[in-house]
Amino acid sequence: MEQINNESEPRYWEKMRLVADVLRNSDAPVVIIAHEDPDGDAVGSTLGLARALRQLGREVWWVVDPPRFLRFLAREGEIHEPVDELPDDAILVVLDSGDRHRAVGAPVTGFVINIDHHGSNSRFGQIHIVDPAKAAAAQMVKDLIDSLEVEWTEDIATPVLTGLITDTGNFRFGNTTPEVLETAAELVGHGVNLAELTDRLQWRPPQYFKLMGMVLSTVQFHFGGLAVTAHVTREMSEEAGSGEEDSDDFVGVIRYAEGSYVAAFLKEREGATKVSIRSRPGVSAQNIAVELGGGGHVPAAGATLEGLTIEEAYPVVLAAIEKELQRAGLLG
């Protein structure tokens, strides 16, 4: 899986122009899909464009599935319920996922507009517009929205930011760009309470907190600090009280480990463990995720290991990042 070259501007504002008078002329409905495991960039990007077509008129079905912590973002009756067969002329616009086949919500099939900022993008469908030089998913849907010519609501732009903020963790990754603060500043000024909103994304319930306390217990450190794991399990999630939506942002936590340059977050699901995988420049996650299966960022990303338990797992994760390490320059 290689990485793919990002799109040309003139390439990319030609391409948002056809996109956007595709999905402004067409009477079809839209149907609006995102990545499995849905977080704030695919639920933020596909909601903003969601609202925006529904301004315009068009008939919308937001099939995505919030997590808990994204709920609030939106309305009673908003959300679509997952769909196994499109109307004949339907446009299916997938957001923020890099395979076809990790699109839920609806068949992959008809006329497909693929928007994502991934790298790895298989540029599936009959339009598709990759940049990974953007930040998140929302940061092109902006644009899109620009392009149709949508009045701007406090509305839409929340949800926007939301993809925006979260990609970026809250403005403090690498791709932090100059480009992205100028976009952020746009969306707020059309209404976003910032302060709100990043107070509301933080939020968790109290078993989130046990079960930080478990997941805590299992931090390892690997390559002589060089990489940190930790994981979850079901069984710690069912004594927690826990949803399993509720460890998504652990690696979060662990990736701030002093002197590290990976961190891998492994968590249990039935038949397959799933892996979480941050990085520090110079160190690629989007390697380690590809060689176990997975894509994303190169310094985000994942893979699902099937089959595997997380015993099992461990030792072919770890492989991985020690490959990705010599390759650094970090090991011998």
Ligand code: 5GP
The other form holds:
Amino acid sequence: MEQINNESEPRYWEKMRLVADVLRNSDAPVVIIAHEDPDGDAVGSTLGLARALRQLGREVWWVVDPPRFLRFLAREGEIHEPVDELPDDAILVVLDSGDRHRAVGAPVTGFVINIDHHGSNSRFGQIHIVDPAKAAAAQMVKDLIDSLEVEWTEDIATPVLTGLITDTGNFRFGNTTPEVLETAAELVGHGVNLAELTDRLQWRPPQYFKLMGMVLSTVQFHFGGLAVTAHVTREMSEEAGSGEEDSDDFVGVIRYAEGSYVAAFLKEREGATKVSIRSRPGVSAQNIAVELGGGGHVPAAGATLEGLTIEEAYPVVLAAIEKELQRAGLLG
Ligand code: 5GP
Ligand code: MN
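Mind pulling up the form predicted together with guanosine-5'-monophosphate next to the form predicted on its own we just looked at?
Every chain and every other molecule in the complex is listed next, the one we just looked at coming first.
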């Protein structure tokens, strides 16, 4: 796949200042959106920026629909409905999205600012800051808010820290750099209660645990244990009384299978199967996802297999995994 270089340090800050100037000096509404199935980084980075810009007196439309476990971050009335047409002269800010087609909430047209950390970013923004070396879009938004010279409050810091926490797997993944920990320390210094926030982020409804029991009964090991898979069907969700989003972090459970390098979790969607992929160093979840028509990061990626049932998707996914395990030299 195309190798996109990280922004050089001076260029990164130069672009941040440019974006800050654009956002500060225009009177038009700022519409902020993120990728479909928004995760903690998508929700946190957009909400942090929305609140920072509101503090500057800007009109902001935060067009993001947080999944249930993240809804506590938003206040009553803070969420804007999806828009079919952008207001006149609007500035569209697209965060945490590497592809215009994955961005939802508003049409990706007009003047687009894209701030993102996906290696597979297609550079669709009129102004884009793309830095795959950043652990989270929230890290980049932290730098943007600093460039805007907005005074940090707990209200702004909490969603931004959420993005860092979720995209680093609670500061455990390989992207947990000194910069991440320093930023987190700064945000906690702005009044965020880290213990309370991490606890709240793990809350799940009772039906989640029922569904987890069913999902764990689908766990299978492949290639002598190098890969682990599991799945959820709509029928299972219905039986457990849970929504689609309840299954979002099961891949994070099975990835801890000892000896495995790849975890893949398959979810039944309307006329499609969505697969979430995670990998250990030496193996690229991103390569597997790209092979399946998707994308993401090296350790965490995904794809949607249109027109395939879960049963039909399994062999396709396993073939892509096999290819990557061979490339990595783990399989003959
Ligand atoms: P998840 O498995 O949690 O949905 O996604 C893991 C990572 O892969 C995220 O960074 C997400 O944005 C990315 N990703 C998931 N599905 C797709 C997809 O279909 N296409 C692309 N380009 N990226 C995806
Ligand atoms: Mn992200």
